[in-house]
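Only one chain is included here, represented as structure tokens and corresponding to the form predicted alone.
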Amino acid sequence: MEVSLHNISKSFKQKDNSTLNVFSEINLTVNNGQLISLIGPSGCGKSTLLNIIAGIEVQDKGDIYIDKSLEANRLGVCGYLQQKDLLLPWRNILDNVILGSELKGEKKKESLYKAKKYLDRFGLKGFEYEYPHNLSGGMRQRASFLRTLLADQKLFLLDEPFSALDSLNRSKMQDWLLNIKKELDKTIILVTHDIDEAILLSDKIYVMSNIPAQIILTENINYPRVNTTTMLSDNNYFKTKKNIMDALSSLEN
């Protein structure tokens, strides 16, 4: 799935009817399989713009294409992925996994079907009779993230995913995203506050500045990356995150 902003403007009216400009005239594109970052100061507006691509919030000028179309209702268009992992404690791992593809009407014979196929592959086999609280931050990811996965979206929106996690686990899950990208076979919209996981992950970074915020910079990450580790001794990274702490310090003056 291809997705394209353009011109992508929102404000909103503060308790004091004064207006604040969240962001103006947001230009980018995401081609079919790529995952591309957002990255930028906090309140600079990822978040909303996440919103307003998944159709939850509306823009105030500009549009948005999915596959060169021009789409006004985007509601249920991808799977949107948050900080927390959004299990329900009442329902083992197995039963919250389906719950997407069960709201979208599948008979749940199938979606269990589904599901287990992928169960090893997100590292959850052995525990998918198991509830929520009983599991690691890094599993309930993961199954959280196979719930989006099995809602069979072409588009996924990650709004920091791993910030929540210590600093291990979100490695370990910064690597298996790595690893089973390809599999996925999904556009993806990361945001995130972190430099090096932008450059592990992404095809293409996008740097927003201050509100109201705009695109300052765009890197584009055409090298090869396994893993964190190799990638912190590869020279294009160092260049890659000069490139993205120097648009951001910019900022600051």
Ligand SMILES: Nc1ncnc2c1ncn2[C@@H]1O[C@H](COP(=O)(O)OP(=O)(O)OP(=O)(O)O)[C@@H](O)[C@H]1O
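Since the structure above is the form predicted alone, I would like to see how the form predicted in complex with the named molecule looks, so please show that one next.
One chain, no partners, no other molecules: that is all that follows.
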């Protein structure tokens, strides 16, 4: 699935009736099967942009094309892992992770079978019958990730999916995502504050400025990446990282 944003603008009315211009004229494209990342300062509108792509927020101006056709109604097109995990407190972990497939009308037995295959890999084995409040932040985040994965949409929106994990588990999950990316055959838009994560996983990185946000840098990444550790001895990696850090540090606070 190819997704392309043309001149997307968004502002919010604030409590004091003033207008917060979050971004205007954002243009970006993710090709079928690619993963792109959005990096930018806190509050620059990354989650808002994902909400707009998902169709749960409406842009003021601009168009979104999916596979080159104008797509006004995008609700249900994407699997969306939101920044806050939205696990249902009254469902145990197993029943939470199959929610997406259940909503799509898949047979429960089949959903459970698929989910159980992944529990170990997601470090959730043994916790499948626990309720969300008994799990750590990282576990809840992994459960939400698994739920998004199992919902099996062609477009995946991931808003800081690994931010609640400690660094060891984070690199494990990043390596895992890199490895299964091909097999998943999904188009992915990832929001992250972690530059290394973006470089490891992305085909293209967009760096955003403070509000009113613009795209201040687009980095295409064409060199192979094997995992988090080997990347650290690759000169290409340092060049990309420097470009991104320069772009971010050029921003006024």
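The structure displayed is predicted, hence computed values, not measured ones. Numbering follows the first chain given and starts at 1. By rigid core we mean the largest C-alpha set that fits within 1.5 Å across both forms.
- The rigid-core alignment places the CA of L87 2 Å or more apart between the two forms.
- Here K109 counts as shifted, since its C-alpha moves by at least 2 Å between the two forms after the core is aligned.
- Core-superposed comparison between the two forms: CA of C78 displaced by less than 2 Å.
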